[in-house]
Amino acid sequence: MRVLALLNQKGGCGKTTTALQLASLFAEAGRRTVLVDLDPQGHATLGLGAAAPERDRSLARVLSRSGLHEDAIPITEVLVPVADRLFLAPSGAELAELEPELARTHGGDERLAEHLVALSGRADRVVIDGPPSLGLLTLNALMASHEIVVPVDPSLFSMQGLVRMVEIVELTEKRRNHRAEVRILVNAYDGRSNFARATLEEIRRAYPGKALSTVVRASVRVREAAARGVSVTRLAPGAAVAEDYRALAKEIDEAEAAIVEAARPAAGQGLVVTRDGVYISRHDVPPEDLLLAGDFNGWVPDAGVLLERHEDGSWTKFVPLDTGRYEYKLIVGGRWIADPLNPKQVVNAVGTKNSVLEI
């Protein structure tokens, strides 16, 4: 699965424009694909379409829960089918109200990352769309991403956002041992304006091997698009911006080769299922407080489970597994539950839940 966040803090630079058009392409494309809206004012759920949510089935209900409470609902819960293959975690101003409890919650910054765990093996893309700050959701983002795409209009303003979302990409790996790759989009491009073919020229010279050969044109067809609900492509597919659309959606995957996708544990706070076993990593608690059991280890807590603690105060434990079923409980606190982000579970012998692994 790879995950790919637009962000700038900046508004009205085409961060959402930009993930409804490559979320759908990559759907025609034949991949499975979540949009998760992730900005307060919640455009691109009004731009596939869909009604507001519901408090209970909102993004932000997700992510009000660590996965490590027994009543966290899996984003696979909320998630709006809104066409073949592409799926939207939709959102609405409740996502604001929860921005001041994720700053004060220690790893509140990798809430997202951890949900989107539920979603291996069942999507192949996952496109966020990032709010207009640099605040928790924004910092949310950029932990659970493994590209970063920032969205450039020809404007001062934009080009200070570009300037510090970069700043805070590279402090993020710094500090957090957490890599994204940045790519910059030059947006709304007019060719007739020597102020914007001069912006993209200092990009390029600025940012080598940052900035995407693809420059979207300015063109009312967007628009247009986004007040019926519909892609661009859809919409007008002979446009020449359709073309710039499809041309992005072909650049970004073709960058695909250059990312390394192996599971990274540190940067996705959870638990991973990989073919050589299962990873579980946390930043917001001691490895003492989070223990695994199960059909692989006899039921003992932590037995054959290795652990390695990293530099910035997170850790990960590793079961290596053959390919199988097991069945597994996670004990937290002391207390014995099942995984609230796997939905795969079974009533077991003593009338409780197992949470089942399948590799």
Ligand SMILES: Nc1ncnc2c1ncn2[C@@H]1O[C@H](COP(=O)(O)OP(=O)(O)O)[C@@H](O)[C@H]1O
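Just so you know, these numbers come straight off a predicted model, no measurement behind them. The term rigid core refers to the most C-alpha atoms you can superpose between the two forms while keeping them within 1.5 Å. Residue numbers count along the first chain shown, from 1. First, how it differs from the form predicted together with the ligand.
- Relative to the superposed rigid core, residue 306 undergoes a CA displacement of at least 2 Å between these two forms.
- Once both forms are fitted on their rigid core, the CA atom of residue 342 lies 2 Å or more apart between these two forms.
- With the core held fixed, the Cα of residue 286 is displaced between these two forms by 2 Å or more.
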Contents of the next structure:
Amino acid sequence: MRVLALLNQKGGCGKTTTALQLASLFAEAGRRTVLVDLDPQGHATLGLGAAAPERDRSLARVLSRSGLHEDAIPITEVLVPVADRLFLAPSGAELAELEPELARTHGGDERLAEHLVALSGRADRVVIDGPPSLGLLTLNALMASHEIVVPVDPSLFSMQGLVRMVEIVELTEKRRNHRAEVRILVNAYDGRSNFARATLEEIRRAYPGKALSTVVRASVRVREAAARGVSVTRLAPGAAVAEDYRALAKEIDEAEAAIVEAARPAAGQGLVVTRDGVYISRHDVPPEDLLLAGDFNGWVPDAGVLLERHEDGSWTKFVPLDTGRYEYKLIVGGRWIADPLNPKQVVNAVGTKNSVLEI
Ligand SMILES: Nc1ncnc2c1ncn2[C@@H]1O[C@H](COP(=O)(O)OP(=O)(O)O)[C@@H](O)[C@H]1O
Ligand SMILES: [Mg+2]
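Let me have the form predicted together with the ligand next, following on from the form predicted alone.
What follows is the whole complex; the chain from before opens it.
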């Protein structure tokens, strides 16, 4: 499951339009997609023709409790089906009331991430439509996402919003150890305007590698489609702007596929669970750089772990274990992380994730 958020604290730059359009295209391409409306204005909810949700059936009700809380309701309980393979987590004004609570709570910026775990295995794509502010809702979107698309309307002075957003993503990486890819989308582009052309050039110069090659042109068709509650690729599939959106979805898909591929270790490199315990074999990193810690060894890295070095330079670590359920983490190059190859995770007492294995 990959999570993408449309973020820019400026209103009117195209977050909601792009979120709706990408979610529709992903679903039409066969992906199980969830659109998360994280804007108290509920524009995405209204845009999909869903009524303003009842309090008990809106995303705010889900986020007001941490996923660890006993009466937390899972996000799956508020999902509304809106098209084939497309579901909506709806929102309304009550989402704004939640921000102070999130700001007061330790780990209040990780609530959405905690709840999205319940969708893994059930959804392929999550698209988050962000609010026009830089508060806790935006931080929740950031902490839950693998990638952030920042739409910029070159006819507005939205460069400042862009600079700030990129800074915040970088800060989150340093302070919270959460990395998200930033991609900048020039939206509502009018090639006849000198100002728009200059802005596009400026963005590509200032953010090489971050600016998407696809640009979405300005078109009255976009507003027409919004007024009728359909995506522009449905309303006017032959329009130039529909072509832009299809190119955008394709570019995002390809960039994502490349990242997922690069992050995937070679076959047989993950933790292997047997009846007597678990083992891991590697040849690409020294054994000192990949340690195991869990409730089975008192969270002391590699305590009780048996190491065997092989002649070809590879090695195997074995942890003998009785039948049971265990929580663990990997320590890779000094960093404590959840096992990237194990989808089974739980949120621990300090709000980060532990991997889970069962024997
Ligand atoms: N490519 C485009 N061409 C023309 N109008 C657009 C385009 N993208 C968005 N709009 C219009 O701009 C307005 C603001 O877009 P919206 O997606 O609601 O922005 P945000 O969610 O960032 O506030 C809407 O009326 C929308 O229809
Ligand atoms: Mg919006």
